[in-house]
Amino acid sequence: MLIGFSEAETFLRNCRDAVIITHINPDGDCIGAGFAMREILSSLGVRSKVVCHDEFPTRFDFITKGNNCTEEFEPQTIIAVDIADEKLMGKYQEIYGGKVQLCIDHHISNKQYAQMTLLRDDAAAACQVIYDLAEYMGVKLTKQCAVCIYTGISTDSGCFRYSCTTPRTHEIAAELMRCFDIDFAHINRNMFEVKSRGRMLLESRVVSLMECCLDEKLTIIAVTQEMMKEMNVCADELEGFAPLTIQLETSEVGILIREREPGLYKCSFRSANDVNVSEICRTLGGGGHAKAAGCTVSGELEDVKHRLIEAVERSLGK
């Protein structure tokens, strides 16, 4: 059932002991949301912890490091944050499948598999709708919970270049370093220039081996294990490599394939212009934005490949 800010105000004030899941892979919205949110039912006397299938990654420590529940208690609330599909809750979907209460959402293919979920499919990040919800609550927000929400808006939106940045994305970023004084320079260095050299050594070989398909319209990156081992980098530094993919002036859809175990690939799709990614991973088991979705295909590494070719060149033949 799709609520509105009262419906959700009402079940976060009555709450208690609430898990917090956030999704496969986590990026920095769902990892802002998942904190932000914990620290707004802390505000409201709620005992929470945030959880993942995936560890956190290390650069992400400002805003996990210490400031997670460590109590053990038998969860009576349970929340989603930026998941559009409970099986990107990975372990924890056989824990709580079809048990979530409230899911907070920004994605346009969320399935609706919480009992209630605000969605605003308008808004840049999760961590967007947060805010909003956390102000229409009339929620005193910690520093902290400041610095989880900038981040989140600030790596959905590609700090401000993605054309989900509205101008409530903007009015939000600066409300939150005025009001609270944050390092936005240093967040954003972490999130969008700092490299190890085996990333950098990677990124180099994966753009050597780009391939161009449909007229140059396509182009794709694969990232197998193999090569993530080579160049010693993990999976958690290959967040930022999708957006290389639809650099080449002629590209219209870009895919990054990372193989996450052998045979089962996740395949991100960025879209430079007026392709609706979002309804080809559709079609392939997936969703998302219209301009960044992503779905997991099974396979050989080059019957992946012509799957997502076929996928693309029917959308790009409407």
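Following the display of the form predicted alone, present the structure of the form predicted in complex with another copy of the chain.
Shown next is a single chain and nothing more.
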């Protein structure tokens, strides 16, 4: 059932001992939303714990470290944040599948698996929904909560760059910065700029090998297991790699091919302008959004590339 702020407030004010589930491959928005929610519940006197299938990446230590519940308790309340589909709960699907009472989300694709879903698909981030909810409830934010919300909003909007950014996104940033001494420049540097040496060298290598075809409208960048091993880069350091494929001024479509295992490739598509890459990915058994979509293709790398190029060519030719 879709609900509004009023029902969410009633639920939160009357709950106890909550588990807050974040999605697999956690990003700044789900981590920020999870820990912001925990701060809000604390101020309501509700004990809660944030959980995730994966470990939280160390670059989010300023949000997560020392800020989670260390007590053991049997959850009475199940909350999911920024999770459009139960499958994205990973191992927690087994435990909490079908039992989520409240889901707070901003994905238009939300499957409404929860008993109550607070969905604002015009919000740039789940953290934007949580800010508006806290304001509606009259909950006084802590500085740590403000840091969580700023981080979620900034990361999911590409630092206010992407089209999901709204006037309200900027207003919330303004209010958070006005009320709290948030070191936003430091946060943004760590979220968007800082890289390991291996990641920098891997980027350098794949760009030097990038392939442009279809009148330079398609750029393909491939990352093999061998490259990652050579540069000492692990899979979770590849975040933010896909947008590289549409930096080239002539690019309409960019594809990042990542070798998962020999003969199996995860392909992330990006659209620079009007091409709907979700449609292209659907023809390859995948899906996603108009500007960012993906699919998994098996075969030899050169053969995989050939099939991807053909699929893009068909779409551009329309």
